[in-house]
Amino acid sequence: MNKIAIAIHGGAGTILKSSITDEQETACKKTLQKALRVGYAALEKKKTAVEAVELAIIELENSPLFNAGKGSVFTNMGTHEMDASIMEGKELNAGTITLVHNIKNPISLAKLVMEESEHVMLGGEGAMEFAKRMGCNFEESSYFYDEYRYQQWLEAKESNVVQLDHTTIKNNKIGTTGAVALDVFGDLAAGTSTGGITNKKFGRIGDSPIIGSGTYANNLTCAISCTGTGEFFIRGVVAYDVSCLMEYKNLSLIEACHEVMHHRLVKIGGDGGLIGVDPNGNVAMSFNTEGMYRAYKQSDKSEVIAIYKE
């Protein structure tokens, strides 16, 4: 069988092990597990990459711990506005959805507009009613309330300021969520699903669903998923500059990474990680923060699972 490879990430930011107790790290290490394993089934399985990045973020999005879907943070207004995309590296297909509510798993809407329309990225209600025309799971608003979450709003919202998932080290939730695969066919696929940031306005919208800043796929070079200070990764147009430097000047995954992660987006003030894998199955997981919540499994290796630098 040929090489298939998958990584996920829950967000990278101030992670240290002195602020996160021995039951919240059990918690996110099975998340993270369960997830990775769900992905990794379905490359075996001979599922495409598309289908195994979306059954992994899928399982993030299900989960309360992580800031997209179900732990999706509040807006300013007290609600919930969620960004995704996904891309497929054969042909450089894609699909984005941001600034929709009640979707149970965004990424599988990203998904829909990548495969059922002639669009790559639709946003607030006309996303919303794209989803309904789908048949998309929808769920009520209480379905997304996290105690957590908003007493992080209030805290947020009392000092008008938006708050990003790790700026805090009290700050346990995790953040971003994607994935990124090879299968066996040897086509590359990427994901990204987050619920942005706590307190946001004016319907910002941050890299995760732009495709080129927070997600990217290419069978020629590598699949991409970022976490972060969207405004920089957007700037930087980071995944893209990763396959670039890859194409151009012929780094490998891990130089092309390492170099946008730790140069060119630190000389622009940004902070954050991504992950990658290339068409040989190499796996990249870098981030220029104390930590980055990450996964992956390779062919011929064992399952990692990872919170702290190291």
Contents of the next structure:
2 protein chains.
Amino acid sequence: MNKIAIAIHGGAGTILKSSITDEQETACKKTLQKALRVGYAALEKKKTAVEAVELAIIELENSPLFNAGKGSVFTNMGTHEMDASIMEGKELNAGTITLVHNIKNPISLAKLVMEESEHVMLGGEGAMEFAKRMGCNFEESSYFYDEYRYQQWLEAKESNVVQLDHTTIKNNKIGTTGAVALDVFGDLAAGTSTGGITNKKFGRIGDSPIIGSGTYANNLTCAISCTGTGEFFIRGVVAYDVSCLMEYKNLSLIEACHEVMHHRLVKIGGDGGLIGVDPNGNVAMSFNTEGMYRAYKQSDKSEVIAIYKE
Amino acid sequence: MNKIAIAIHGGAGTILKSSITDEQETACKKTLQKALRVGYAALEKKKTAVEAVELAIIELENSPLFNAGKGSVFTNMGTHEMDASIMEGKELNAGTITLVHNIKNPISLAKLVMEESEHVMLGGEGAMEFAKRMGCNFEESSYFYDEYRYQQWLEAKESNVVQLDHTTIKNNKIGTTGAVALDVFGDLAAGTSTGGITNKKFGRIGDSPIIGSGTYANNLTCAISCTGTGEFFIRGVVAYDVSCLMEYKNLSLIEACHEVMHHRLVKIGGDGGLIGVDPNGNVAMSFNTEGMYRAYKQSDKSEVIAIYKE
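Form predicted alone done; form predicted in complex with a further copy of the same chain now:
Full complex below, order starting with the chain above.
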């Protein structure tokens, strides 16, 4: 069987060992492991990289621990606005959605945009209408209610701070989710799903639904999913930058990810991380923050699940 | 004085000499000339490239001839939804808005996002709220009503076609607007503004508000504004691709634009065009369609205003 590989992330940021209880750490790792195993099992069953990415992200969206789907943070209006995107590397098809609410699994909606619409990106109430026609799963707002996220929001509101999901007022913030995969057919895919930033106003859109910035996949180079302060990832066109460094400068995946995360993004002041996989099944997990919730598994190798810097 | 340069476009598509009356051609060229002169005069007065780009696009937005601002096409709901973005090449700051309505000059709102908000991209009603707080000019829906666009919409609705502003049911479709400039300080900027596609549904978002796809600027390489079938420009991350070919493969602006428009974009089936300027004041105007409404002026050289292939 050809090589397969999957990598996932649950956000990068100021994650200090000292500020997380053992219980929190265990819960997060367990959810990461579950998502990883679901995705890897799909690849083993010869499902496509797109399917594996969707399935892994659904697990993270369904957990209250991560800032996507059920665990999405509160906006300034006390609502949940979610963004997601997915891209496949064979034909360079992509689907992305922004400013949706009450959708149980935004990543699945992004996939439907890619596969069932003539467009790449849908937003707002129009995207909701599309979701209804496609028969997506909707959830009441109470499904997205989480006491911890609510307290986080109240604090942010009080201090009038637009807060990144992973910055520190409280200490166990967990962020944006994403996955990248290489399937048995040699195809790559990447996906990202997020609730954005706590107390966000004005319909702020980050990099997660932006093809080229938060998500990119191309069988010639790599599949990438990003997490961090989205504004910098947009300005740096980060995901596609990794691909271009590989395609145009012949850098390896690891080298390209390092160059982007530790030099190019830093130059404009950006913080965060990314995960990547290349057509040979190599995996990169690069971040310039204290930690990144992450996990990966490659053919015939052990699972790796980690949070802090090694 | 250092070199200055500005280039503008009013959309690319199936524009055939035989299908446009002399009056239409004259009106379009006159508007392009006016926008070009406003932008160039700003650069001569040592205004920044960002200001010149904004001023030139405002002229195009205020004309009913182009598909942006006043001339925006009708959505499936009979409304006008507009997208715009702007980026400057010195610090790589950017501002972009999507799914807004009743805003007289979307490009100015994008500039306000860049300069006055802590975010890069705002969308929908949230972006409208931001516009109100910033004191943007709003217009009644009647301001955006145009008999020709209305008929175009009725025909599209009847045939249930989601119609690109420049494809042909009627023959004088005119599209998305954009501008790129080099100012006397050596700084680059790019901007794009659009009403999207006639009869668009589901909150469709094209490449115009996507940094890296429809718009990109970097003093090291180029400033780019795109027009065409947005879905392909998103999947191709077209604007940043030009920049990467220059930065990573040392292609000239002209070579990079040609490579992207005539090879890379064509490979995924995309049609459209782009304009670019580099730090030396070189201008590129590349398109793989029948025509592109376009104009440019460089220091000490004559104005160039054109529609068809040369």
